[in-house]
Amino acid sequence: MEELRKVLNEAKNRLIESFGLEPDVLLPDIRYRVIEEIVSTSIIREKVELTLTDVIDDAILNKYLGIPVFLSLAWMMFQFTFSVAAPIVDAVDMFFSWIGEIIGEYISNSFLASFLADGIVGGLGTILVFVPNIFFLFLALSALEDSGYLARVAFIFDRLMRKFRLSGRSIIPHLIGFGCNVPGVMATRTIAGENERILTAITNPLISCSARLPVYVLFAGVFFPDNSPTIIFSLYMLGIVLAFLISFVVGRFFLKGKPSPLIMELPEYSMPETRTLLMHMWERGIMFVKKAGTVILAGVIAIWALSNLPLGVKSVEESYLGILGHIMEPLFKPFGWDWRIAVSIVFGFVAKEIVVGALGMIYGVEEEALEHVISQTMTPLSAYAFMTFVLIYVPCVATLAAIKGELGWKWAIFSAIYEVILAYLVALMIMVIGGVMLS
């Protein structure tokens, strides 16, 4: 038995070496190919001519630019997205300072008009001021996917996640990722391999979904103006790194095994509709609003009451959100944030845009007049690692029920505990890294 093992390894490595693919993707290849010697030897057919479909496919699946073309594609996206929607931001980020400005006008109760005017509208309002950067990016994420592009993204990347334990089928819920990483997760289901379908649920909250997407606009905005959509562009595929270098240690050394080949077959390119693409861009984009209208509104409620009381205080320092802070300060003084930073982060595990609704309220400040505040306070450095924590650490509540349901209770706590490690240590990186190359 042992003897016919070792044959078998050098004959299968053998062929890895000729045609530079394992056997489970090698044999249907071969086998198609005999198909269609054998359709060619029975049937006439006139002369097909190419398609519009394969001569782009030519390029955007060759195996050296079908990378390159696929991240091009990928910054152009940020571009757009951020180039198109930047009037509308400073014009809803108005439109907030004009309704808390009317609140603190006519409503004479002070501990109401605080209520209103900073809690409900400026919380809200500095996470709503970047709806448009969120539905022009699924309006491009719509444009991809309808054009027939994204479904080829999997084959693009499938021969690369072979490496790390991963095949081009995880790419799909990772694609999905950036909306949300709930759905993300439950479309792991489709997945055939189990192995692989845990390394694709644990890693996809590492995917950058919309809800990160308010604090890397503001922060981007404050510390990199003239490069924004670029510096959001790499927090992206950072997570996309990550997700692939942290498949590759829990598939080596805790699921061993290996993913089961990709067959798929791809749609023809296709122009898509202008009202299909708006349709989408509606419906994916609202659910951010509704989201915003109940889970975000009563963790920006918790964060206003919290940083209010006890009755009394003179000052948010004082509140028990100031005590947190300054409890949790000394955790992050390597990163060069102070107490505010620090326990804006905390809310986060409820909902990730709750982040900029928390240092709104905690600075006491509404969006354009919290960007200066920030300036002040942290580096570009320190504020390129916070944007880093955030994309990394802890899932959100709805994501760890998702992986809860899809996987149970021990890898729930295993996404939640690595990520929060795998956050503190990137950080840390970027900063002694980062302080390294500037001084």
The other form holds:
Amino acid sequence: MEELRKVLNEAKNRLIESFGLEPDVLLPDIRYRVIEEIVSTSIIREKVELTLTDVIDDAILNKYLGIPVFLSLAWMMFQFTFSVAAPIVDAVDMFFSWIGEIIGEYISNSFLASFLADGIVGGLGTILVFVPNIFFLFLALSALEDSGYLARVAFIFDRLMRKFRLSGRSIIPHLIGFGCNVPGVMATRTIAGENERILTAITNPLISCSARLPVYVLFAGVFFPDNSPTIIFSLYMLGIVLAFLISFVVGRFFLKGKPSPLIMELPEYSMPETRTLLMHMWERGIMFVKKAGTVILAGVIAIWALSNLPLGVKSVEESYLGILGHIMEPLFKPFGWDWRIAVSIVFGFVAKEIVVGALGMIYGVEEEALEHVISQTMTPLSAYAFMTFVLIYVPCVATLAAIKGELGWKWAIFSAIYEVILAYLVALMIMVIGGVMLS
Amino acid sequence: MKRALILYSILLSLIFIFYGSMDLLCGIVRWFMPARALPDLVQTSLSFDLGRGRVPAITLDPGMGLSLLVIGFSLLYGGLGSLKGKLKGGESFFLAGSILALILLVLQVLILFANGVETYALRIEDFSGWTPLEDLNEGLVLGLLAIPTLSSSAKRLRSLRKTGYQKD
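Any chance you could show the form predicted together with its partner chain after that form predicted alone?
Next comes the full complex, this chain leading.
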């Protein structure tokens, strides 16, 4: 085996010396040259043609314009997700408020009424209110994918990503991570280089999945009403920047080696079909609703139980949940979060959506009233630090299980630990630097 | 492409760049300086008073600023290249800028419609007193001004899709 490796390395070095290219790049290059030769001898054209795709790519893949175009389209996507979906979000919210009123009116048993109104409507309802945002996000992502643009993002970012010890191919799992980090981590199997695969998988949880969106929409809407989509956009971008930085640090000190070159065929641009777009949106969005009916419902019931135990407690503060919150409170004092906010993040470990549901239940209010209550307990700066913490801290159980499945226990534990530390440090930096700048 | 249309697009691109720079710079400054003086000054200097409101309504949103700048520079570079008769490094940027301007225009119209639903159909308290004039922002107004550019690009896109670009 050792001898074979030696022979292979010698052959590889000879190829690099002769052609000046890595074998990974050289082989497809030669293949395409042969194809071009065959085509040029068998097809006679009167004129040289440039397709619509060639013309648009000249601008979209330009080294100066490529990344600004991506950032601009990403901002427009969040405008669409937040502002255009707003009436449907409000309509769903009104529906849950009406259900809450009916429960209060018709159910006399206080224990059952509390379970249904605070547990199910207050917890699950608070999360389901954001389902339209998630559907709209998937609709926009599907439009970018079906038009052929999303595949080009890998190419646009390749040059930049190589500086951070990743390859352009790593962007695909990261883009999938915008929907959910679990398939994002699993998609790293397509990456050939072992080091890039590890770096992409362990940084994928830093990419904001749709589960974080309810937290962002709630807090950005309350504390930054004039710039909510831009604030949400900044969080998504912060996640990408941190993923690059962590890749660089881990790659530089723990996983040495050069990233493999990117070779991919870009599809032609095409006009997305409405039916296909709606189908993609439904397939991806309905997964969130199903999750709400299983994992999130279980989590919400667990929180409701913790907030009502031991039996006979008069307020949430006296319950197990309150006790846990008060234990955690000193740790988060520098961020200006009280025990309620501190304890809500514990449940994000099960699924990040539960953070909003937990807040609804702890404060004992529904979405609209929740907005009012949290606006009284936090400042815009501490709210931004909270959103950042939710973005970065420990990935949900399912993502950790996916990392364990792909890379083993060692990297799963490493991910969990580094993300908690990073979340705390970044939130602290936001409070300190933001505090200095605002003062 | 007609020379007059190219010149119009170049002029429009400069307006895109001007409003984009204002939005980006003032938007970022406003995050750290909550005082109203700067936004008010920019609002009054860059928009026209129509009695019931100012048009365009300046958002001072850095995201909007970035989008306007990207569209502006694409149209400018594309316009200058088109004057020299270039397809690559000319018309291609013009087409890309036009497509982005169209996406931004459609998005702003959708937001206007969504806010209308919030106000008149759902009667949401936060939207009481809202008028459509409030959403006639720089993205929508400049998008409307770009319609001649958009329609010329649409014709070009159709012809390119059918036959591709034929070069001697």
